[in-house]
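Take a look at this one chain, the form predicted alone, written out in structure tokens.
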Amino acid sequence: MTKQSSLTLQIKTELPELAKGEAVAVCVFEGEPNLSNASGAVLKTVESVMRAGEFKGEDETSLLLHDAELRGALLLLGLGQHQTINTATLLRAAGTAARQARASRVKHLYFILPDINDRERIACAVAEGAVLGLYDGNFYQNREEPLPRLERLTLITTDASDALRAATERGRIIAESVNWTRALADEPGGTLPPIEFARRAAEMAEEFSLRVETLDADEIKARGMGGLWGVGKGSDNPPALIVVRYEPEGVEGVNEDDELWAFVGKGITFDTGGISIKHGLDMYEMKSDMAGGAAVLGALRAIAQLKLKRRVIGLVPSAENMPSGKAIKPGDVVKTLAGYTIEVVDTDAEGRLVLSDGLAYAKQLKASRIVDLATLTGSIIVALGSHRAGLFSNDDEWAKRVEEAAMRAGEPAWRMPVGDDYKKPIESAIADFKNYGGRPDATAAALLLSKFAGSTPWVHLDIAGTSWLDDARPFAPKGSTGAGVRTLVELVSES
């Protein structure tokens, strides 16, 4: 994994004449160019443009000109309708913008933010977008010569404030982790056993003043970790539990004993299906079974960067899901943390053996409100595609405070159902419970998990379908997309 580029973020108020090497965006509504920050030579071509039908301004579109009167390239972005603006197309479009600018060699990127409502959310959202466009995860590729740079965003905008300038850099904080979350997961397994993720995360942990534990595979037997154990145990790489606590020491209105919240991340580094072994076509994805993991380690490396106010700790029960003679076998039974009995029918539906353990010792930590995030199973993708997190929960109201949270960062979940009428699939003849009955999977794997969380306030993120995208777009290339950790930064953020 290598080291992201950074890009310089500035505010402006006037729109200075263009140079070489620099270009400026506009963002343009379907049907009614919405152009109140542009003047001059910028309105001129864009009003010519459409007026000639050369574009519509449609969600997820682009074109760029080179006109010779602005001395520099415009570069449309439509946004679609007006009424149906949110933060997602902000960021698809600044990501969009970031790429195309940087393809066609533009060191300096002028973008006029878009005259709507709360200008802070706005600009963070096109910082964000912006940073998260310059992503690529070509770790290993040699090239003759580097490939160009984007140096430097400056918004447009007729209020430079303060506040607008700390939500760029809100913006700019939170998509460097989501990039960081992205290499993670775009990482191959090989490189990256359970033992170095958990290096990894105490790496970042140090960089930014995160307590850190690491549990090895002894420890994790010795405590009656089964779950987790149970997966590892195949592998020649031993599994891991890696623990990071985000104490807001010296932020005012936090005390230490306020509530503790968890969040707990799938961290499969490698997912052969073990002896219920997959089908060799797109195995080479399952480097990405982390995601989940990843993303709370993202999150937090966030949340220390922006001093919020919430007690938060991560853990990521990490493994590598391999057939071997020592592999768990279909038909054992596994004790959990908790005390539970699983008998695995299928070696492959790990994710939620290894959560098992999770969500138990987030109990045992005495976390007070749980998310879990996982890539976990394919019928969410089946039910939900991949625009929206299948979401499942025990608590109303957590739902609604994570779901909303979802919306706003531009991650939408969708609430699934998840209750005893669905218990046939993880009854068990032998066993407490079972991991794996068949269809409606998605739903039976979240009521599995959902004994584990108790009563305590949880939520389940199925994330199979939005943290991967299985071809580049204009706005990001192939691989992972760091799914979860926007939503959990904005989860914190209003607490």
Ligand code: BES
Given for the second form:
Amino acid sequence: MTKQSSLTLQIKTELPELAKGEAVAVCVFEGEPNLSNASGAVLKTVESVMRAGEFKGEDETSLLLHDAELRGALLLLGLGQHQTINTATLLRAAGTAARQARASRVKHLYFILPDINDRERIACAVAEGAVLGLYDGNFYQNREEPLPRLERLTLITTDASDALRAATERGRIIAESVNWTRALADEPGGTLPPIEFARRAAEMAEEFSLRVETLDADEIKARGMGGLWGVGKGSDNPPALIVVRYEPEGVEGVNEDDELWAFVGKGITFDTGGISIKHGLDMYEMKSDMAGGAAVLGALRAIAQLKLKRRVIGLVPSAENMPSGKAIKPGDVVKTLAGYTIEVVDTDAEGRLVLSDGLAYAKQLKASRIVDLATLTGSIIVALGSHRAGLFSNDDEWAKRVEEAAMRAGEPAWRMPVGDDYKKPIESAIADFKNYGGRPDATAAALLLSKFAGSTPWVHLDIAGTSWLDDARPFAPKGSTGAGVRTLVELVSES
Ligand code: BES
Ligand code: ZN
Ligand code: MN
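With the form predicted alone done, generate the form predicted together with the named molecule in the same format.
Zooming out: every chain and molecule, the one shown earlier first.
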């Protein structure tokens, strides 16, 4: 189920007098009230509140005030030190503003854009952050009295050019695709088996004129995708390989023989661990073990709308990892599409098995560069928490491009090593590789994937930590975050 926001976005060059049901949000920097771009009564209030020490402007803080002189409400948003502001800071602040405004039954929010460089980026991030902030995953709640909608967001800035309008529209398109991704990843495993996941992908593809093709269980077997089949065969819900293509027809400057980029996303619709079953605590979170796959689809959804100049193919190997009499057993060996054999030491290390076939298939389809996204390991959460994705690569130049795109998108990633000096955990006595061999597992998993990427420039983003929020934050509810969509869109936009 999806609920789309229908926030109206506007730009104005002056803040009008506020009416009932309206509020104005202003960004406040630590120790620097005059950077907010505010003037008149708003600036006066910001200065007096800061002088009194009631609000310091620290990152991720906010204060809602009812000001008699302003009539409507004033929302102060802390951005922290001026020098440390990045896209992520702005996205969070705008998200907080939209959520707080809605909670306070505000219908129309004015947002004074801060006076920091690159207006277009800021306008894009604020529109994006607001739409992201309005997401809720409570599709199954019978609410007696739903909150009234925040209907309108008006950005206040001295420049109301077409370029600025286009930037806010870009922010909205991207955020709506991130929210579409979140809705999929928040959907319970019971209502989103691989076939249904594929149906949702096809529905989206149709809406945005993308080409889509799904390989069913028979084809997966027939083509020799033993990794994907091995993981999927234990479930009553058969596996599927979803393939979505964006061919920028009619977009100037793109030729048929141009580079083809492949985005590959892990699509485990529920991960019980299989025969190596997980303990029950927090197992329900494994409904979002297809977050990487959903992010790949969400990115294509945005890329198609933005008509970006790059041929892109999205691949989502999807399966349900279940124990049963038909399930793969620890010690079994699978033969993958690439020809390599893998000993399945632990059936809970299933992501690398389905991705090995996803990567091999991307190469068969002649991808010249690859990025994969996966909720792959608990190990990356130990290393980086939920603040940064783990970035692994076989190509320094490609790694740098993805890392920089991630940073610009407000989804920072941290480069981790991958190389044969770490090969011990994937060495098998009976097969080419094994799928698990102890610590450090995030690196071992990445090293195994690198064998399937071969010499094609490849980046692997382990989003196990960044794709899920354990607790609600001021800018987001508990649950999936849509991590990776913005990075992929930014990466394709750059080219
Ligand atoms: N899907 C999990 C990784 C994961 C864990 C994602 C926590 C999000 C939150 C993956 O398939 C998995 O089960 N990994 C195991 C592998 C191990 C048992 C071999 C892990 O990391 O614990
Ligand atoms: Zn998994
Ligand atoms: Mn697992």
